[in-house]
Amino acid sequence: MRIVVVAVGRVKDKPLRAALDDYFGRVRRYMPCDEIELEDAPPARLIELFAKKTDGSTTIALEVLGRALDSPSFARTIERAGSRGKGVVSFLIGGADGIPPETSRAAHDRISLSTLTFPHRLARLVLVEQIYRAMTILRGEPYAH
């Protein structure tokens, strides 16, 4: 399995970038994990960019109105998604205006990190921490407790 986080916008804030790099490093102890930062663009261009960067992968769109999951359910969702197709799971994070509706509808799944609205860069950190937590859950390791 391989994880790809495809997000609109660049993280320039040094403390946030350091936290992201820390969690990406933790996830990479379990499996390959890539981060793709897309330029903020009009919806038609974002649809094209998301499609190009996730071709052949199982896509999961992060949406405020997506399915609410607890951490063990999220871990099982990743495990199931990783067993499909080429074993690549791509998480999609939109910019300030969210993910274009066409991209969201085309995703294999839509999940919510919370009913709260997060800035998209903070949502990326929460997502990567939850991916790391999911890996520890799937391996029965103590971080998740």
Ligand SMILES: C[S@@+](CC[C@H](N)C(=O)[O-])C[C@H]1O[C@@H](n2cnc3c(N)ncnc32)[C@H](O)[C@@H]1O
Given for the second form:
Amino acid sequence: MRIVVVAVGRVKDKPLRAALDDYFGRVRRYMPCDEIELEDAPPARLIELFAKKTDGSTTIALEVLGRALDSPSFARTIERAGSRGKGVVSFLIGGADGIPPETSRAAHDRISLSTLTFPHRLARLVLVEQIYRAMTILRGEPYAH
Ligand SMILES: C[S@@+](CC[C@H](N)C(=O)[O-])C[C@H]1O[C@@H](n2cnc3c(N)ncnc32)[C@H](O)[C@@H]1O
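Please give the corresponding structure for the form predicted together with the named molecule, as opposed to the form predicted alone shown earlier.
Then the entire complex follows, led off by the chain already shown.
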């Protein structure tokens, strides 16, 4: 199984980059995990970019109005998605204007991190932290603070 986080926008802020790198590093102790940053672009271009970068993977769109999950259910969602097809699970995060509706509709699943709307870079951090948490849940290992 491999995880790919496909997100609109670059994270240049150093403390946020460091926090993301920390959680990506933790996830990579369990499985390969890539981060793909897409340029912000008009919806038609974003639809193309998301499709190209997630080709062949099981896609999960991050949406405020997506399926509400607790962390154990999120862990099981990753496990199930990883058992499909080629075992590549791609998480999609939109930019300031969100994920193009066509891309979101085409995703295999749509999940929410909260009913609150986060800035997209913060949503990325919460997602990667939750992926790390999911890995510890699936392995029955303690969460390293
Ligand atoms: C600022 S939000 C986009 C808001 C946009 N007006 C919309 O309604 O989609 C940017 C991205 O962060 C992610 N995001 C923000 N808050 C989220 C939440 N509570 N749950 C899941 N994803 C979230 C989504 O992928 C969203 O496309």
